[in-house]
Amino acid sequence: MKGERIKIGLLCLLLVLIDLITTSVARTYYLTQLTMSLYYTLVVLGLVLLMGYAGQISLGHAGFFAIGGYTTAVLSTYNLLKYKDSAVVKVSSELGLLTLRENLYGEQILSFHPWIGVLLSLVIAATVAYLIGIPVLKLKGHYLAMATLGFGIIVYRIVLGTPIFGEADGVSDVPPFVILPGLSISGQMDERRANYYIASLLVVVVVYLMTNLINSRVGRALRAIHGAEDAAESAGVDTAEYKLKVFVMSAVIAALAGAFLTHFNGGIGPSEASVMKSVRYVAIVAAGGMASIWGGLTMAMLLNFLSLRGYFGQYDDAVFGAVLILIMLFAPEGLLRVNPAGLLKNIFKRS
């Protein structure tokens, strides 16, 4: 564990390197880019958990991360002063619950909190991740897969086709999200800093959170279903258990990402919600290794800010399809872990 504290003392170190660089360079523009890398970082990280230990494919986080971005858009946007005279929003105004604002057209808007749509939004990923996951998770392989990237098809049919999430347009308008006095997750120039701090930290505990919990038990019995379910089970490690567990988990990680990009960004697409992102994480976790959290998190953050930058053009999703195919092929234990001769060896082999 000691080396694990280590690699997040060297890791915050670097983050924060990158702002002073970036700053010093005039070139801070890149703190947004940095940002929502971070927000999807996130959701590769609960992938290496779900993939690299408890050895479940799932072709469906981009759902997760769907549904906890649209929930709290909605909840934060719909207006409710039509219904202001019912007992529920009485109820909810009395309780805090409610927040009056104008929207971008000087309209007066009575919508929840954002507390309470990114809350919600985590409490609807976690019951749906376990609903599903009581049934699918008893697939395997290949299976597993194309049940995962069903879910993921339905959650991204339903947004782009349901009114209140605005169809192909979306949700704007997103308010920010105010954590405390003075802070708040958005897009605002004069707060691009704070909230590359904001994700950052929320990086940090979850790779913190995620090392402690693969030294823990619970990471060794992971490890055990991993290497020989089968084996796992008869040694008294209760897999479905443990597997539905750590669906349920990544799947909150993702949706809380997606919360606290969506109100950075101030809107959501159903784009996030497509199956190609969804092959996006799965090969950023191929390229940084199935069960290394360094590796994943490198890769991400590399990966993630080159296409959101543009580099890769109009190529973006092939350029990350290319990824996934060339890494199963010859470098299945990831590129961080490649041995420059042994690669050369397997590509020479395949041709």
The other form holds:
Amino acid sequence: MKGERIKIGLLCLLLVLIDLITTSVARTYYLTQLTMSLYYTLVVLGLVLLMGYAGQISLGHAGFFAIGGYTTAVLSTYNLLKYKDSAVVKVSSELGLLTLRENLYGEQILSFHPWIGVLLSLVIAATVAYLIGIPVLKLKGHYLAMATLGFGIIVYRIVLGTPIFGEADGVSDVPPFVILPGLSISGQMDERRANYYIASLLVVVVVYLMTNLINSRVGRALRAIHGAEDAAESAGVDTAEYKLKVFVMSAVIAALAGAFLTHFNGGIGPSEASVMKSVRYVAIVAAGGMASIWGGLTMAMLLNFLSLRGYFGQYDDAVFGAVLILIMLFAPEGLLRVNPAGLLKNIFKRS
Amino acid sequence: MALLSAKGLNMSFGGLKALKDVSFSVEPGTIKALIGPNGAGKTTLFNLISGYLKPNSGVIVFDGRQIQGLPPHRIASYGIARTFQHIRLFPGMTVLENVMLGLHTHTRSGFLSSMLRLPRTRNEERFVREEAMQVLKMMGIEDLADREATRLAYGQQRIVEIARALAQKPKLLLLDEPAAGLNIRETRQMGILIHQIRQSGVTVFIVEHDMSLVMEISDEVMVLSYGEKIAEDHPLAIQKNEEVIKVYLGEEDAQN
Ligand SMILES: Nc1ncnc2c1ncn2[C@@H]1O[C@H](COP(=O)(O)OP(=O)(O)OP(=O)(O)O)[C@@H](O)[C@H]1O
Ligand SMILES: [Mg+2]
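I have the form predicted on its own already, so could you send the form predicted in complex with the partner chain?
In what comes next, the whole complex appears, and the chain from above leads the way.
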């Protein structure tokens, strides 16, 4: 436990250092991609808990990310002005749930406050995860992978085919999410550093909560389910309940990341819901060593940052596919646990 | 009153009748053995008792409650612990952690309090650690506490599995072939251990192929053959039972 505290302290230090360095060398635009990477890292962390520790794969986590992003995007952009006389809108307005603003073209827009959007996106993601999880988590291994993949595809096709979700264009003009006066999630230049720190704080908090969880009664039960589900049951663990709870939790984390990133980017498109995105998250979890918070964190920051900076060019998705293949072949325990000599021997043996 | 009793248990897998109208009872504070040739339905019976399988018909009463068809974790919380014919330890977890898991039903911390590491949770964690350590000491394996359980020698793994079951503080312990794969010395120690377990007040129901172990430790023996109960008696009477001898004839154990 003490070791974990020290690591978390170092993580905070490193995050501050990154900010100081990028700022001092006048590369603050890096902070934008770093902030995005931090949000994607949240998704990966939730998946580390689900896949790495509890042993339940999900190939549909981009779906939950998208549910989060699209919910708040639609709620905070959909113009309610034409319904302003309806009872629902009136009541919502009375309750202070709505805001009136002008968009880029000077139009008046009456829409839900982003607070409502973000909260509802978490509620909806949790509900969907719960309803999907009950039947799907009875499955194991390949079957679970395929069922969650199916879920991801459904979400993708829905956002791609529904006008309110902007079809192929997605939703744009998503307003900043004002958390407190003077502090908002947005992509504005002068908010860049603040946003980097907001995302950093979220990641640190999630890492802290997760390390506590893993080294607890619940964490032991989750790891036991991973290792020998029947024995966990016979020791009194309600495996169905634990699997469902951890599934919902990781879905909510993904949705939170999706909602925040959508406000940060000012929009969301269907590619965020695509199967390739889900595969990418799984590839990163694998590269980080599956049951490793720190491995997952490192790989998520590194690979996402490189990807967002465009280092993988045209082959962005292909790179993540390749990562997955290579990890499975040569380092199923994860890249950070490889010892090079052993790996060479392994390759040698295979050929 | 019997601690565990079953009436008219039937279980079939497709066309195969694994258990046919089996009834029996286990008295508190005793060691009862279940024997029978391979495929007789012994493990199936244990799976019915511990909730892994639901009988096609029949009633199982444990400690005054009907338990047939309940999920295993519920049955575990009522006070039945078990080990498996093929050892089931948790890989990637230490011996201590494996045994700590046995205390799951005696603790309460949920997701939220665990994540926040509330004082109550920390106290509980300390309690679990101490209790588990106590069990390891009782079994004489405290020096293995920090080793990864699935990397131990086979005999040690068996002991760890029993330690995990005992940490559950069960009223009834089901042991499925605990001496399988053990050498003569280890088998003798296992016998002593099972005696100690009974001495501590835990009722034991054991499936075992090693006849000398069975005859030595059990108060009562029940014999299954092709899913049917063919005998249930004191060990000495079982040894003389014609039908039992017939079933075991030609098998190595018949010589005992
Ligand atoms: N889940 C299952 N599905 C189908 N058949 C099963 C299942 N479990 C057990 N059987 C069959 O039921 C019969 C009884 O099996 P069981 O495992 O209970 O025997 P056993 O007495 O424990 O044998 P052993 O001494 O070999 O452990 C066997 O014929 C077995 O093949
Ligand atoms: Mg068996």
